[in-house]
Amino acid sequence: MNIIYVKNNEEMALKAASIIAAQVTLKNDCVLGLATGGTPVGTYANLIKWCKEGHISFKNVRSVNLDEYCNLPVTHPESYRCFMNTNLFDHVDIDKANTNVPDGLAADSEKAAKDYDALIDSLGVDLQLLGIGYNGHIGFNEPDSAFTMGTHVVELTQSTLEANARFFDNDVSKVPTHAITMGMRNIMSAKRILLIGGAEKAEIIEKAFFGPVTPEVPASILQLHKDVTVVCVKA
């Protein structure tokens, strides 16, 4: 495990970028591992900048995302399809039939689980990129009792809608209650993970990375994984 402490989030994000960037250049056609949320955004910035300089193209680039709201339209503002077209795709050379985001208004949400983890498999992650909530959480696994391995649909934690009601007008009730997320085996399945935090998640960062291995705080699984980077600023 590497840890990198910065000072700020413009600095995690430039550090984030440049890790991600070199992935992209050492294997132009890799598989990326996406996140969504508050925290990767200027990681995007950086990443969107670079590649209309030229020095990186996505043209060959695949990807997937960790989650995505149940019962949300892919329209919706606040959809994590929206949110990587608006923050990413739309504004590299990346083509959109290779990102794949999981399917949160399947009729058939067991299928739709399954068949995204069918995917992961097929296309070998060289890189996942990781938020961390502030419970610990990464992707939508939450603070549970045993590990969920595959993508399945999880009922998000009160403090985990709390936390996203920025995103909905500071209003909880318009948060969904439910998302489909991939699970733990397919997170560890990456060949590299990336997780990136700002000041305000050292503590949570800390229990993960240096307290005991336990479900009850979902990112501390990464210290069995053979290759994390850590970039957070130092509290």
Ligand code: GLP
Second form
Amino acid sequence: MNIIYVKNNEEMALKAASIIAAQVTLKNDCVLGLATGGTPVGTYANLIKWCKEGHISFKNVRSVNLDEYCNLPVTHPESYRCFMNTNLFDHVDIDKANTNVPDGLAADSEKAAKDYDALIDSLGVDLQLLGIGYNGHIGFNEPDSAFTMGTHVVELTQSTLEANARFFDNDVSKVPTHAITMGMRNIMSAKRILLIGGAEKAEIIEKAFFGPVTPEVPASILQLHKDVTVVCVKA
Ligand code: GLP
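Alternative state: the form predicted together with the ligand, after the form predicted on its own:
To see the whole picture, the full complex is given below, headed by that same chain.
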């Protein structure tokens, strides 16, 4: 495990983008596992800048996103598909046909989750980017999720609904209650993992990476992965 402490969010975004840029440079047809939330926005902004300047290209890159809300139209600005288009895909040379986000609108979401699970297995993720929730969730794997789970439908906990209400006019009742998320098995199967967190996540990062490995803190399982880098702001 490699923990890189940085001074602030700008430095975190630079370091994380450098690691992703290195991956794309080393293997131009790599598969990136991507994340949403407030934390990776600066990282994506750097990647957009470097792509526009011609330093990196996403032309042959394929991507799989971690998760998606159920029953939120893809045109809704807080849908993770819309987030990815706005914060990255619309501004780089990636072929959108090569970008994948779980289908939160599928009539049969269990089947959509199963199909996504098979897709991840067939692609094989080279580098998985992760944020972390205040309760240690990664993707939408809430505390007590089984470490063996593949992609599945999940009911969000009250703490996650409250944390994400800031994206929905601070109104918890507007936050979708369910999501499709990669499971811990999918995340652990990535060849390399990069987890990022700002100062506000210092406490949970400490618990996840220096405390016991337990389903109560989903991110703690990453201690067992052989190639994990954490870039976090020192509190
Ligand atoms: C959300 C997402 C996660 C994200 C986490 C932290 O619920 N499902 O993938 O990493 O919460 O989000 P933020 O970076 O906005 O704090």
